[in-house]
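We begin with a single chain expressed as structure tokens, specifically the form predicted on its own.
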Amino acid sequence: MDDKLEYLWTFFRRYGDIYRVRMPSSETDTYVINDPAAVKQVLVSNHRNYTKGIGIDRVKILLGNGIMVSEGELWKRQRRMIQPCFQRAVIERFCSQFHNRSLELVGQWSRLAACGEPVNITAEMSRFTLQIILDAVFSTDLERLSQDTVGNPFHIITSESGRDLRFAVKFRALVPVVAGLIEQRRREGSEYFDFLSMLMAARDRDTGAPMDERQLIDEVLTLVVAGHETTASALNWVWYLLSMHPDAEERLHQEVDSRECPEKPLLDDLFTSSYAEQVIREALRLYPPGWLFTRRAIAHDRLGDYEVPPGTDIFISPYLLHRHPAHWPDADAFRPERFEPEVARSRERYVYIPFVAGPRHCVGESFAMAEMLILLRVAARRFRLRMAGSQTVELDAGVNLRTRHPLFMQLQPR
């Protein structure tokens, strides 16, 4: 286990659901909370008392002042302007793109399977999810962009695994590229169905003003990163868990074989009593990509028996919360049936937060879930995936919860 996760587990077992840690570097207290009532208080009922906490400055270097890091009135305005991009009707139009890209990937896998070579599934999911989000953000301009820059400049996201200052500097070098696309679209007046056009057309409901250019670029780059990183990590864990649990895989195969796989999937069909959805949600429980997030108290609060002075940092770890033995029987076991509708409804709301909760709930949840569901259904019709050779799976709790090393799998045609 990653050292950071090991420390959190050790303290959780020793001190319980809420505990306080003294930070020598800043001489301040940090609270770690694993109690659903306290989680609800920080994220929902008293959310106005909390801003983003430790680590947000590093994220700002990467994403500027996009929706993931902005606060206050700016965040409210941007959230209102971005929200329409993720309406049901919009996501449903994207679903045919998800389906086509999934078919392309499966076709590539068929050729690889014929050669008997193992597949780097970690790299495959990274490339797949990057292509999906770039399609959604830039549509046909992506091809023109690749020609103009001699290759897709966004491939830095998949070619560089580190998420440090060096990567942030390289990524921010894409600002002029996005600015050039925006200017070109304004000059040509062309119509596109993609996030970039939606954001360019968005207007503040109070003033009627558009986003200024810097804010627009920050939101575009935020969508690219957020739409790739977490989904790639989640799919990597999905394939790993299915490969280790053939009974669950067999049940998934029975479901996908019994259902049609239309070229234009509808969200109702994707999410209605779907075992595939249960598989994904259970993978997100065991290995939430956003394994830790932070908040900082603006004014005094009280969490359980603890006084929370202004400026106190709060750590919330979905990884710990999702494995809390009081809320999840046999918590380390992979059991997709935990997310059968009746079972899920009976569970306390704030013990499961892979997409956070409250006003800062991830705006792209339905987009990501639809993308993952379609790929899972298309690929599971054609293949079984099995871990290749002897591999040790280690956790890497960095920006996202990833496997420390790529996973290689054998593709077994069905």
Ligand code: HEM
The other form holds:
Amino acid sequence: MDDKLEYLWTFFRRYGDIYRVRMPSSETDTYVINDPAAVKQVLVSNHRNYTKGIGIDRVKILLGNGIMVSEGELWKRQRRMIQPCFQRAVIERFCSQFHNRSLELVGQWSRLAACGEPVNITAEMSRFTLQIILDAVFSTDLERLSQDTVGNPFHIITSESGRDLRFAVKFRALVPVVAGLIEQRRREGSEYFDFLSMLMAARDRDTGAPMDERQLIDEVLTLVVAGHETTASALNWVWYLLSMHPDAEERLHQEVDSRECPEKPLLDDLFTSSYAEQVIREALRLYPPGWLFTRRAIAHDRLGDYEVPPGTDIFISPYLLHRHPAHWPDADAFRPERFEPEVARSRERYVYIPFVAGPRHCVGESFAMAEMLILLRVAARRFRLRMAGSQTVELDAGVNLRTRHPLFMQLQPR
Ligand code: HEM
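Having seen the form predicted on its own, the form predicted together with this ligand:
Expanding to the full complex; the earlier chain stays at the top.
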């Protein structure tokens, strides 16, 4: 297990649901909370008292002042302007694109399967989810961008695995690329159905003003990053878990074989008591891409028996919460049935937060779920995936919870 996760577990076993860590390098304390009532207080009931905190500093270098990192009035305004991009009707229109890209991937897999070589599924999922989010953000302009810059300039996101300062510098070099595209769209006045166009047209409810250019670019880059890596890790884990649990895989196959797989998938149909959804939600429980997030207290608060002075950092780990022995029987076992509607309803709400909760919950949840469900439906109809040879699967708890090494799988046509 990754050292960071090991520490979290050791301290949880020793100190329980809420404990305080005093860092020698810091004058303020840090609390780690694994108690659903305290989690609710920080994320929902008293959320106004908390900013994002220490964990977000690294992200800032990458995403500037985009919605993931902004606070206060700026965040509120931006959230109001971005939220309409994720309305039901918009996502439903994107679903056809998800379907087409899934078919394209399965076509490529058929050719690879014919060669019998194992396939790097981690890289495949990274490429797939990048393509999906770039389609959604730039639609047909992506081709134009690729021609202007000799190849897709966003490919550094998949070709570079590090998420350090070096990567941030290269990533920020995309700022002028996006600025050029915005300028071109303004000049030409053409219409597009994509996030960039929606964000360019968005107006502040109170002042009627559009986003300034810098903010617009930061939001575009935020959507690309936020929409790509989390979904890629989640899908990587989904395929891994299915390959290790043939019974669950068999049940999924029965479901996908018995249902229509329309070119224009409808959200209602996608989310109607599907086993595929339960599989994805269970994978997100065991391996939440956002395995740790942080908040910082603005004013005094009290969590259980503990005083929380201003400036205190709070760590919340979905990885721990999702395996909390008091809330999840046989917590390490992969059991999609935990997400059958009745079972899920009977559970404490704040022990499952892969998309966080409260006002700062993931704005892209439905987008991500629809994308993953459609891929699962299309690909599981055609293939069974099996781990190739003997591979040790290790966790890498970096910005996202990933596999330390790429997973190679054999694609078995069904
Ligand atoms: C399986 C996929 C995904 C997971 C597990 C996930 C998880 C999360 C989490 C945990 C946060 C909150 C972080 C924090 O509070 O510190 C978040 C925020 C966010 N996510 Fe996602 N996400 C996923 C997919 C997406 C997609 C596809 C998009 C966009 C297309 C997206 C856009 C965002 C944005 C913009 C925020 C910031 C929201 C705000 O602060 O108001 N996410 N996500």
